[in-house]
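Heads up, the chain below is alone and in the form predicted on its own; it's given as structure tokens.
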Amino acid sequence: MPVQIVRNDITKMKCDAIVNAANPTLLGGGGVDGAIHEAAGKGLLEECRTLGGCKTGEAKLTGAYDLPCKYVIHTVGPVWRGGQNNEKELLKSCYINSLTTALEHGCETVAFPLISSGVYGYPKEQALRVAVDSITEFLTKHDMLVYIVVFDRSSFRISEKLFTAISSFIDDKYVDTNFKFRFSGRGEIGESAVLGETQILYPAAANLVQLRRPAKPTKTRSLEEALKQTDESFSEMLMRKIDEKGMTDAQCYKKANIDRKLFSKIRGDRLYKPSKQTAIAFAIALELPLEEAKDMLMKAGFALSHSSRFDIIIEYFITNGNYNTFEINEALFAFDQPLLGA
């Protein structure tokens, strides 16, 4: 654990193994396959000639030659034929077999391209979903750092519906944090105008009044409970919440996309100060409602702000009850924001 989405050239990734989206001959081709063969040099092609090709969904390992990694794992993705020809299962096999091969050779870090999403025509949004689901399934049982490497924005896509919903939520929250006014008086509210970051609504006749949201009701706590938690550190609050949720430590840090070693540091030091992304990742893993998530952030010395796109995206997912760290990271990546976890 964990999974990271990065924008990079996969031939420049310094990790134990990179995965090549190969063709069945393993003798090179276009796209990622051609780039890896070119960067690795002739030695890679010579070794590939000894392997006898590779079937769709399977994986074979070679040396890396001139590449800055130890190994290249070659896997053959399915050609997209409408989704009714076992494409999803074959694509999942590419990821699982590649990761199994990496594990067998002692690899701790592996970098994948989005397999089959290029000339093989697999829809990028669906290819990403299969990649994340397959990798996270594997990592629930094994500790490994896995990168999903995309070369540019055009090769990465979340659903248009989700992207639009988040964009609208961001726009609404940005307005809420600045001066938002309405006019009251006779007649209905009419046209509106946006001046800088101030939205003004024009009715027939008016007085200027500032809109205020009603305060949300808060849960009451006993005085003893409140006093006990006043001096509670982030680490202590995290461990308490894990126990209250009935989770194991491993379930929590893996769901949060956090490395086991980092979790051990937090557990062992009651005064440990995590990064904001790490604190939020744990709040997401624990599926805390918004107010409790804010309390956990405060213990780490942070707060959510409507002047930050990152914070608004986090609020969007929490308020919509979606606590899937990997889906949240996909959205954060799409909006050029830092990712949760390690």
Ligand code: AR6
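Fair warning: this is a prediction, and the values are worked out from it, not measured in the lab. For the two forms, the rigid core is made up of the largest set of C-alpha atoms that agree within 1.5 Å on superposition. Residue numbers count along the first chain shown, from 1. First, how it differs from the form predicted in complex with the ligand.
- The two forms, fitted on the rigid core, differ between the two forms by less than 2 Å at the CA of Thr50.
- Relative to the superposed rigid core, Asp66 undergoes a CA displacement smaller than 2 Å between the two forms.
- Relative to the superposed rigid core, Asp16 undergoes a CA displacement smaller than 2 Å between the two forms.
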Contents of the next structure:
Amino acid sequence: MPVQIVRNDITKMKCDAIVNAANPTLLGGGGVDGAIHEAAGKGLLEECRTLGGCKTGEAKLTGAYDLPCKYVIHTVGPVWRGGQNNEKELLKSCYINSLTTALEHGCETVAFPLISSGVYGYPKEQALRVAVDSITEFLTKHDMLVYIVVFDRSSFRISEKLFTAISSFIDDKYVDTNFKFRFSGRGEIGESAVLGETQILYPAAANLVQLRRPAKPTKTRSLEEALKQTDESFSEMLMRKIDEKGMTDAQCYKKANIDRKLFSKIRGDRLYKPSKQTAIAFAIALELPLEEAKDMLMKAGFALSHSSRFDIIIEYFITNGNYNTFEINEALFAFDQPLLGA
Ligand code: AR6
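Please could you give me the other form, the form predicted in complex with the ligand, since above is the form predicted on its own?
First the chain shown before, then all remaining chains and molecules of the complex.
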């Protein structure tokens, strides 16, 4: 997965290079700059003194000293002045110039903080979008694994309306699978109100017998079983769908955020068993309707389960015809679920 959004302290990232959101002096400061200098030790500041500063949008490389990476790439983001002062273009240059520098030094893994989104005031959601778009554009031409390291929750936020819509979708699906209630006297299926996972029973609880069933086993079949019952494997269905959609292989694996080597493995091995995350990423990239997405997952031995919030959120987006990985990840993040590509 070439772009991954992770929540971490960037000074802990074991990559070839981490990027520092510096200021034009390159002589240290607060925020992530302060944290990087503190973790790297004095040697970093000494080397920075020899660089003669850095202009906004440009990037310069140093050693990493006590940090667990090989290099630090220092870039200077724009100060937010309302958005009409070339901020977006300058921020994009920070990402492109840092990645170009990383490539020139043979780096295969690079971690970025959300440049400009702290002291420099760039609105976090917009800063994240510029980061994702710029990195994705760069990766259409180069193979690298790039992390965007998000430090605090507010960087990744979905609207109240979407949060509420997904919450009620989860409640409906989640509960349907796990609970049924019956009025004891009449033996009929009754009503219950559900608030998240807390059930509110009515009328008087004494009248109710709760039939709590074990979570319904998901219809997951083993790969062997799945393969016995179908002539077409996951790999074959994937290739067929790519053709039917008129996509090239590269368009598909890039959209799925899957790296080329993994795609080649899947392509070359008819019986390749991908992880569930990978299978879902392809279903999203191919914009498959729900039944086809489920079919594709089944061929890899998986199902979309109603006892998993992650699965229900994926189902919500597919059902609503929204295949935007970025928005899906925002929602997964809001519900504390692992992200696609993480
Ligand atoms: N790991 C990952 N992200 C972090 C960390 C960390 N350890 N610490 C902060 N962040 P900022 P800027 C996030 O202010 O806006 C300095 O003084 C933070 O939550 O560090 O580009 C420089 O010297 C925010 O989302 O950088 C400059 O003067 C993001 O990193 C000025 O600040 C960037 O916040 C640069 O401002």
